[in-house]
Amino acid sequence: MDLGLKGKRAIVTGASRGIGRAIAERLAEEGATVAICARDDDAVQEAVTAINDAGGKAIGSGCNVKDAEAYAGWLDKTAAELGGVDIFVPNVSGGGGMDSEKNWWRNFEIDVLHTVRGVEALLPALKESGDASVVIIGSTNAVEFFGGPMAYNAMKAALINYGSQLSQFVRAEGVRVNSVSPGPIYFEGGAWEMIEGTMPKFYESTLRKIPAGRMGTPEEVANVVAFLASPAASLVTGTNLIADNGYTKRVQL
């Protein structure tokens, strides 16, 4: 099936190594060009020579988007150099943890305001484009119980919410809004791994939890992306798409 993402020009974020890279590599194989960006510039760098070694489209340098400044500076000129956008892909995330309120911060900080800041930047050039697409990164942790009240769940879930209420705001100007809400995402380097090693019993409950038996990978997640970035998705605006091998129970209405 061709996704109709040949020459379409987009932004990810935290694109470097796990779901964000496999976002990207993916978005590339379809034949769009990419931009991406994380906090280590020699680790993008790397991930934009694969990319581009491969026979795609990439550009992308360092940027730690909980520096506002910093942020809108390289949202402008990765637009301009694109020469306009038509997806965006927030990715960063400030991850778990619930040792103290600066994990709240943390999470609001990167999730939530890297999301919207990127939003508000890019909508005039998405706008422009008149057939783009954002796809926000959300998580099963915001639709169900997750090992307790931690900062991370909260503001996917605010994501996800966000989400919901931009793509009614923007449609009639030709911008689609949906989330991906991952399950259990297993890569090396990735949190489930960590926890593989240093909490095998809850590690292993999470498993026995997933009807299919094994968790999922970043690929299968930017499968996902792909498609809801795509226009063969034109008609899907608004959604929570779960991607979660059935480790989610609630029944999806």
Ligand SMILES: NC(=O)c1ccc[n+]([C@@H]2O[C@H](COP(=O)([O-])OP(=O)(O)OC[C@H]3O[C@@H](n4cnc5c(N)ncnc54)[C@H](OP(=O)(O)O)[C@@H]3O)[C@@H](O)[C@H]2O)c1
Given for the second form:
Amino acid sequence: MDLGLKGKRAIVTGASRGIGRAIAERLAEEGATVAICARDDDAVQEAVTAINDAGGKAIGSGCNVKDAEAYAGWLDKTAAELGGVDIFVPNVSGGGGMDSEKNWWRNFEIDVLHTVRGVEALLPALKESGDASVVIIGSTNAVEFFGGPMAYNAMKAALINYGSQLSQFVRAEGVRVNSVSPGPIYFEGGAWEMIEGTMPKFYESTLRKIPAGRMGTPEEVANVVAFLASPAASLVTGTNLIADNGYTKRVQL
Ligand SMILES: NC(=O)c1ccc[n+]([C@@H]2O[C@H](COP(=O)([O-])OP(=O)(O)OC[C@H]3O[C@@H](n4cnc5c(N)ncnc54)[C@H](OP(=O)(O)O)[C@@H]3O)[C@@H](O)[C@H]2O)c1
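Return one more block: the form predicted together with the named molecule, after the form predicted on its own shown previously.
Now the full complex is given, and it begins with the chain already shown.
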């Protein structure tokens, strides 16, 4: 199946490793030109080089999306360099934690505001594309109990709601908006590898909840994102696609 991603111009935030990196690689494999950022510029350059060496087209530079001014400048510069934008995947998260109010501010500023600011800055370009797609990265933590009353869980729920509301607002102008909510995703250097080492009981109990008996991989999330980002998903907007191998138990109506 040809997803129709050839020649598309995509921006993926937080793509030097993990899920964001796999999304950038997948989009590039499908023929899109990808632009990426992360705070560590060296790590971004390593990812850009790897994608280009594999035959893809990538550009990127260091940017902290929490810094509103720097982020706005990066988006502007990047959209100009790409010559337009067809796909936006805001992937950065502030991560978990519930020890203090600072987590709420962090997840609001990073998860929510970096997505909203990104969409607002890129909407003119996305509308100009005529066939554009925003894929927000949510989490199954937004839809089922996980760990406790974490800002991360609530802010992911806010993002999914935002994406759904936004989808109604922009579809007539050629922009689809969806969320992908991964369950636990395991990779070297990722959060679940760290949890496996530091909280083995919690890791094992999480694993037992997944009927497939294993956590997902960044590449499996990337496949779902690539589909929703592509013209092949032309009928899909306003949805939140759960990608968790059966980890969550609710009936999805
Ligand atoms: N892993 C899971 O099990 C899982 C499950 C459900 C949902 N998710 C969601 O999937 C997304 C990616 O998760 P992941 O596990 O792949 O994350 P990760 O391993 O922590 O990678 C995050 C990426 O974002 C960059 N980054 C972090 N803070 C940034 C900032 N302020 N500005 C710019 N870049 C920043 C990191 O590079 P630098 O450190 O150099 O900035 C890195 O490239 C997140 O939205 C997460 O909530 C993950």
